[in-house]
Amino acid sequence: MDYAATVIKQAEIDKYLSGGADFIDDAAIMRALESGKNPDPKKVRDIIAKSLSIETLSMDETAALLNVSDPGLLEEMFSAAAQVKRKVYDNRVVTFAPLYCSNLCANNCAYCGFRSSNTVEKRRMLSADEVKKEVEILAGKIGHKRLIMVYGEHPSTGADYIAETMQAAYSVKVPVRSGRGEIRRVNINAAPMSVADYKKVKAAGLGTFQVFQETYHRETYTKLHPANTVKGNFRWRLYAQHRAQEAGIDDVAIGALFGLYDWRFEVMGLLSHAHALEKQFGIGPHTVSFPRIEPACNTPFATRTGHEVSDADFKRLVCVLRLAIPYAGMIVTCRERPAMIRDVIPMCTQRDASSRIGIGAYSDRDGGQETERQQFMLSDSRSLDEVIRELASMGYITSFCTAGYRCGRTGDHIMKMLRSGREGRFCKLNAILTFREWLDDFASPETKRIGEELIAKELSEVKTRMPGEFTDEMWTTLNDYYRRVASGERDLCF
């Protein structure tokens, strides 16, 4: 029996279809993009106003934004996108690191260095002990609190392996300057699973489940993913987040790999996905990712797809996604150059730093960046300390908070708080506390100096926004927690 047949459960696809159809309607997307051409400026401003009220946009509204070309109107959109981000998430940026656990893969995607036909790739699968060594560096030397653990799709790295390596990551506790280095939240980027397998990884302490559709354009998807592979089944992947929700995982993440097809179509596909999740579960995606395709070892297709996305269009697509799905977290990664990240960070909520994507790359400093160990190439190799210093200089506080998830602010609960703006208040308070932790435990002297200047501004801003947004009780608790954190206590949160 072939591997794909053992993985795919057709009944777990069919139950979500409507009249035999899935939620991606290629023709309807094309019609909306065509009818949205030459949008009236007043209509565009009305759409922006809707987004500022933290309402998900319709397909037609989003198509109109995608068709804006007037420079002045585009600037209004960029400004509004930054306002939406600040309204929902305040001025904080969450940092994380990717931890690639295996590059074994049964799929053969044309654009991927991990594809099974790539004989140049050096294959490796980390043991639980090797994962711990990686986490000792990430949590004990660099200071990360969140990981996105990444897995290829292979019989050896299924749900049991994922659960084992997640638990290994959580088990690491490393003494640092004042407290201890540890991972407080593990998210995973992994192949679509059955409901039963999702329950296994949820029990292991899963935070967010992330999987990218890669491209929502059906014809392109078919060309790039051979039919005899698991990934060749468009709908098994399309309903991955639905099955995760069914299994009780209420934080799911979506994304597309921009550059495989027309970027406007992919934005509409991501919005269609958000609509489908909202309709089925009342909960949209926790985060949205929008990586651009990057070169990969022995993978010539990745350098000439015919749908390359320019820097200007990348900034536009980030802006439209922020306005179209205003409550969602938005992730920009080290695939992008530092200058590009600086350009879009006002609209984003998360980024990675100190990233190494070779298998065993953190503990093996000599060979960890070999191209034959990686899925693709990175464009930003700066350390977490450098990134945090830059963010602080720009007025953004780095948050290491994971309190919301451990306090039950997930799923429908957090969606309501995000739409109302209430979650941003908790984000701000917890960002101050966790940033203080990181500065004391890991920061270089210059980063600590700049970070402390920012904290002083943050504390002043909280007090200024009383009593409308922050109560006297919250202010008293914040001061108490802050004093205790500065004295060496850890993991205090709202």
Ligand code: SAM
Given for the second form:
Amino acid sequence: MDYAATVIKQAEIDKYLSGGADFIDDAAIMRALESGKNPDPKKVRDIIAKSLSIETLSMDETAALLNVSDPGLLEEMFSAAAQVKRKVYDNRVVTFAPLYCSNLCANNCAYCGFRSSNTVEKRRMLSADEVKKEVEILAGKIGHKRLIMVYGEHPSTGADYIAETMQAAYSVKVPVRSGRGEIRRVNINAAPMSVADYKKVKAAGLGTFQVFQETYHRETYTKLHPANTVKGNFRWRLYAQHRAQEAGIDDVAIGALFGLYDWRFEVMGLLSHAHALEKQFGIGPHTVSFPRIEPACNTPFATRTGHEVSDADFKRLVCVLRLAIPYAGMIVTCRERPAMIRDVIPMCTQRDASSRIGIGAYSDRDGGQETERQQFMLSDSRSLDEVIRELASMGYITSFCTAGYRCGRTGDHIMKMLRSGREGRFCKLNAILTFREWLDDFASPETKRIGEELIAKELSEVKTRMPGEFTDEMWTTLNDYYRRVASGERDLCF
Ligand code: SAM
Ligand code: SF4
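Output the form predicted in complex with this ligand next; the form predicted on its own has already been displayed.
Full assembly next; the chain just shown is listed first.
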């Protein structure tokens, strides 16, 4: 039996189809985009108001926003997108690091350096001990608390390997200045799995399961992913998050690789995906990713797709996604240049930093950045310390909070809290505590100075928002926890 046939469980796709159809309706998307042309400014402002009340937008509403070209109206949209972010997530930015575990891959995606036909790529899969060495640097030297572990799709790196490497990451505890370095949340970006395999990775302590559809445009998808591979099956991928939910993984993440097809179509595809998850489970995506395609080693297709997204369009697509799915976290990555990240961060909730995407690249400093060992090229190579300093000087607090998932604030529960703004209360307090930990354990003197000014501002904000948003009891507990964290206690959270 070929590999694809051993992986794909047709019954786990069919049960979600409606009358044989999946939730990507190409014709309906095209129609909405066409009829949304030249939107009336009054209508656009009503749509913005709906988004500001943290309601998911419809296809037609989103299509109208995608068609706005008037500079004044666009400015209003950008400002509303930043307001939506503030309303749901305040001034917090969560940071994480990618940890590439294996570049063995049986698929042959035209745009990826890991594709099986790329003979120049040096193949390597990390052992559990090698993963621990990477984590010693990430958690012990840089100070990350949150990882996205990344895997190619290959018989040698299935769910058992993923679970084993996740557990290896969690097992590392490194003494640092005043506390300990450790990973408190492992998310994964991996190929779609069966329900049984998802249960294995959930049992290993999975935070979020992330997989990108790459392109929601079927015809393009078929061209870029050969039919004889697992990834060649559009629907197996399309329902990856449904199966993950079915397996009990509450936090699922969606994304599209921008640059493979028309960016407006992909935004509508992501929105259709969010609608489908909301409809089926009452829970939309935990996060949305919008990576732009980057050059990759020996991969000419990545530099001439014919659908390259300009910087101006990239900002628009981030803005429309922010408005269309207002409760979702939004992730910008080091694929983008620092200036672009600065421009879109007011609309985003997460970014990576200090990232290296070669296999073994954190611990193997001599060979790890070789282009033949990584999937594509990064544009922001600044350290976590530099990134945090910049964010703090822009008024953003870096949150290392991982309490949500560990205290059961996931899925449906968190969705309700996000929509009502209640999640923000806990997050604000936990951001202060985890930022204090990081400043004491890892920050350079300059970052510590700027960070402490920000913490003082945050504490006074909490105080002024009493008794409405915060209670006396919360304030007392915060002060107690803060004092204990400052004297070396770790992992205290609300
Ligand atoms: N193999 C798994 C899969 O395909 O879902 C997960 C890992 S893959 C390494 C992670 C993501 O990298 C892919 O989903 C794709 O969107 C992205 N990617 C691939 N080639 C890229 C490129 N040239 N530039 C930017 N992102 C790329
Ligand atoms: Fe393999 Fe994922 Fe790269 Fe495709 S995108 S070749 S599946 S690693």
